[in-house]
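Quick heads-up: it's one chain on its own, the form predicted alone, in structure tokens.
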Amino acid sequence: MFDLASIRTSLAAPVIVAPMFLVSCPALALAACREGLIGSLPAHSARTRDQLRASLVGMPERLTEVRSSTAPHGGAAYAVNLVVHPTNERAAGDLELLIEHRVPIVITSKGAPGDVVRRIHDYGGLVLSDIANQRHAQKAADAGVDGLIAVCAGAGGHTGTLNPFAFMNEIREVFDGPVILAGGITTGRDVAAAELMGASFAYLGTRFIPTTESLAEEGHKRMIIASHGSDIFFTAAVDGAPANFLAASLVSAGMSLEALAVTPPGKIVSVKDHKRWKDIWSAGHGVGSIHAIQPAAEVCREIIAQYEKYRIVR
């Protein structure tokens, strides 16, 4: 049986490297685990169920190797993101694979976790649920999740819109369990600040896009390095859900930022000769603090060193 508090004490810093569509992969997840953070994978990045199975096969053994070769941290756990929205036709089958491979932490997104919690709890796994407002928090809490991922304004990709201070206060009115704070977090100093706000973990995605292990296009990585927070554009017109994108990638795809800004809710703007997410690239507000393409291990070590410097020992 897995326990979030025990996992936390075994980490070098309270960080979950977020599962990013078409970016995260086993190599990136394991690199994070090796350095004492929690790595993750998105189930929906695997184009078929067989590809997802191949990603999961051997993960327990690889984590065991990490634990035996890394001291005092490393290999505590990894996570897999499962999209539970009804439009995900693979959700049921992917869930069976996660159960078969006893994934330690399952992250549900784009919907209420529903029966997923019971199924994962049956083998002792943990369920974290993405939330963007207090109503989501209450539903997830009622479902019995082990932790909430508070997706605040500034998160890359699909995002929330609430200020993290305000959102944390609203969450604490309905949930007293672990909260994982997401949105614009890129440094160990940010992680320490999230912890001071009452978060149990910080959720970092954009910081790991320009890593050598990342599956992101080289252009995506370079654009992040060249960007600042003001270069991030918020719109729901790309795929129907509110998300943050690199403005330059929207323009490169032939989209007008002025037109996107006035596109009514619920309308999706067509994109000719470009694929959403593959050619139109997401990132969070924290891009301005990212300056190089690095191995994931280096990024992890920088975050851990900063966290050690700024964290408050209680």
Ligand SMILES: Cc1cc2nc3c(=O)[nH]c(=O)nc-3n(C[C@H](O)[C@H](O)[C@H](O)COP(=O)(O)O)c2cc1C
The other form holds:
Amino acid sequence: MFDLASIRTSLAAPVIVAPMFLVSCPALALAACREGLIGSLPAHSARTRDQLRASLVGMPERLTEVRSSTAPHGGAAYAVNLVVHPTNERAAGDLELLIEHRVPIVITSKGAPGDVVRRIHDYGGLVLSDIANQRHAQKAADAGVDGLIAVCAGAGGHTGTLNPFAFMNEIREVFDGPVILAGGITTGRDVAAAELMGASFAYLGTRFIPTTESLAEEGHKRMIIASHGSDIFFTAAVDGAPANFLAASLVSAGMSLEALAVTPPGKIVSVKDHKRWKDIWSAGHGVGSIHAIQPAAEVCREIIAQYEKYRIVR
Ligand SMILES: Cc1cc2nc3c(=O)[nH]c(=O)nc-3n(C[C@H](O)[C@H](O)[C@H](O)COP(=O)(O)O)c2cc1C
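For comparison with the form predicted alone, provide the form predicted together with the ligand.
So here's everything in the complex, that chain up top.
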């Protein structure tokens, strides 16, 4: 039986390294776990169910190794992201695999978690659910999730549009459980600020794209290092869902920013010879504070050290 409060006490900082399609991998997740954060994987990043199985096999043993290594923290838990949208044909089979491997934390995204919660709770696992507005929060709370991931404006990938202060207040009107705050969080100081706002954890994606372990293309990593927050372009016209992209990668794919800016909601702009997400790169507003490609352990240690300096909540 897992519980978020005891997982938190064994971590070095309240951070979940967020799941990212074509970026996350077991090496990145384990590096985060080793340093005392929570690492994660998106189930759909594995091309087949066998590949997903291969990522999950041995995870408990590897975490135990991490726990018994010299690291004072580490190995508390890892998470796997399951897209619950009806268009994900693999969802049902992937869920069975997560149950079989007793994944400690399942992160549901792109829809209400529904019955997934009961199935995961049956073996003592935890469910965190991505939300972008109060209606999502209410639905997830009604489904009995263990925590809400508030995806706020400025997040990498598919993003929410609400200001984090305003959104936290709206969430608190319908849910008094753990909230995990996401969107533009890159430093230990940000993590301390999220905690002060009442979040139990911070959720960091973009910060970990330019790590040596990340599967992101070299060009994606370098573009993040060269970018500022103002280089991030918000559009739903790439794949139909509102998301943040590196403007230069949209232009490289032959897209016109002017045309994207006036594309009506629901319309997808075609991209010849370019694959969405593989060649058109996403990142959040936090890019401006990322300056080098580093090993994930180094990034984790910087975040933890700065969090220790700024934390107020004890
Ligand atoms: C390249 C990229 C891919 C992503 N892929 C996924 C995904 O597969 N599943 C998911 O739930 N979230 C995905 N996200 C969103 C992250 O899990 C997280 O919400 C976001 O990165 C947090 O904001 P930040 O990037 O500003 O830290 C992705 C984000 C990025 C940047």
